[in-house]
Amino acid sequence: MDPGARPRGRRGVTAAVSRSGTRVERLPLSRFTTLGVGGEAEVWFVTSHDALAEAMERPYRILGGGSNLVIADAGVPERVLRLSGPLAERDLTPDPLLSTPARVVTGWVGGGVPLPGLVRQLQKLGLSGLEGTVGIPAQVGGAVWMNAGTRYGEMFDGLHTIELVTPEGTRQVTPDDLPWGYRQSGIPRNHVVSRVRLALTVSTPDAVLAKMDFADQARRGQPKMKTPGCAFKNPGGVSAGQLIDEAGLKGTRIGNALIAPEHANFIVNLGGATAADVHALLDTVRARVKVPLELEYELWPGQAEP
């Protein structure tokens, strides 16, 4: 980081600007999970493509939502990015030389834009495709970068373009471009993806909210605690949750970490739990089911961009 001036940042933490203006904090990542748990780390607050730029230079990873993750207690020794200001907008407004009557092709859509909130405005706007990420707590670049989704539809459904930021510069792809596929995009890892066109189906507001009524169903029985969402990948189609709930473990605690009684494939804080509470409970879970499990979480640290 090259500092320039400090101006007092939130909560009387010092602030530092870096040499593209960019707005730099040490903070506890623990307020930016929906967990509830990670150490410390130097934050960049990007607003732009030359930011964005300037922050990949040294070891950094990308935090959007901060759903489907642990970060470690001690936090990360790596910058850690948040997409904000003119990379957290979006532009709906269909394009006029790609769409067609049946079909809206949007403008950009930001990285760091909250799903959530996106998937509301596309309901009211009657724009159909993404409805079935409905209640997923993510950023547009996250849950692109992991085709975040549910079994009644995922991002890549509703994607034209993809813009990401690389080491070697800023280009464009489509999703034939990629080998995308359940929970997974096919984009390397020291990519990020900092804006996105949405190609959607036109419809009407009643007809999608119906949509994300059906599939918000299938969330109803899910534990409303501090979680990151599903811990395990269901192995060959088979439900991981049914599996762990067979091996006894629904309920288990370590800690002030819990398998919620609910549905056991979600990991609670029950307040004040750390990242070493959750890791011990899905060592647990390994141990006891018998059919190997492969993590939707993502640990933090584990494998940073250079």
Given for the second form:
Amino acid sequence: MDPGARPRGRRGVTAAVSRSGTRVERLPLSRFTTLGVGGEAEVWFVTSHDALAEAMERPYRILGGGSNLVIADAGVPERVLRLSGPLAERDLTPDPLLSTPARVVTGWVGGGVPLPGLVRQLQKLGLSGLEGTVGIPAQVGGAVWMNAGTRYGEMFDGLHTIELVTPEGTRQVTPDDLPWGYRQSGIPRNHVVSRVRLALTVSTPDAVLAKMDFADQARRGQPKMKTPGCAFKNPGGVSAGQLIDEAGLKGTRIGNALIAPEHANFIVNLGGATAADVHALLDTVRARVKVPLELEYELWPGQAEP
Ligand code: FAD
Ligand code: EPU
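Form predicted alone done, so how does the form predicted together with ligand FAD look?
Full complex below, order starting with the chain above.
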């Protein structure tokens, strides 16, 4: 914790307020991940660009919805930035200069906004563009950074402007400036997606709902337990899940982590799983599946990939 930071907070909790007024707390990261795994780190709840600038003065990582992360049981030594306050708020008011009767360009949507709630809100407004991402438990910033999506649509389908913050400063880019594709945005690591403006097609709530329901059908067979989603990217359009299934690995258990019987590309936490359990399952899959598989999960603090 920073020298000069003022301790405060509940008994037994190490909390402080930094120079920019940012709340800094040493916390178990398991509480921020959908897998429910991860040791402690210093979490910076950043609410402004000034706070981001201060937090970035030392090595840092960016935490979104924690829905694609396998974090070591020992935690990570870097500061972990969590977008909060105004950086987790949304202004969906149509920009009068950029919007037309057929297309809405919104105000700023914070990188810390939870994607599922945003998708539901856009449906109610009858705005089409992000409904293919229904069911992805990310934050907007993490979903942009990964270009999260399904075969029914992806994050970059609905973006107008992306604001990026780095230790060198803040800049705005458009999707055309980036080499984005399947599960990748081309945004360099440690560039914070602080806010975006959305570009959406004017439709009706019923029409958007119908598309959401359709995309949601594809999730019926996915496990409902604690998980970071699909472990591996689909190689060349083939389902990695199908390949892992065909290798006979469904139901393989190491410690308290399990290759889901429902869908072989999902690893689930049976309760009390460790990052080491998950790593061992990933190694097992790589050893048994003949096609080289690229990891979709992100491992913190990192692991050499073959
Ligand atoms: P995190 O997991 O917190 O972080 C992932 C990466 O993004 C890290 O490198 C992190 O540093 C970076 N990051 C996070 N926030 C920011 C930011 N503001 N600025 C810059 N970098 C940032 N993914 C799909 O694509 N399609 C699916 O259908 C899908 N289904 C899923 C279903 C379940 C049940 C679960 C648990 C996951 C699923 N996922 C899916 C995986 C996951 O939701 C996506 O990879 C998502 O993009 C991760 O976003 P996040 O905000 O949770 O990021
Ligand atoms: N299949 C199997 N066995 C399995 C899993 C799948 O045989 O264990 C077969 C299915 O029967 C189907 C085919 O593989 O014929 C495709 O399966 P599915 O529809 O489940 O799609 P997927 O390619 O395995 C992708 C994404 C998911 C996304 C779904 C729905 C990747 C790596 N996965 O899965 O994204 O939710 O489509 O659109 O691209 C994620 O990225 O984390 C994720 C969950």
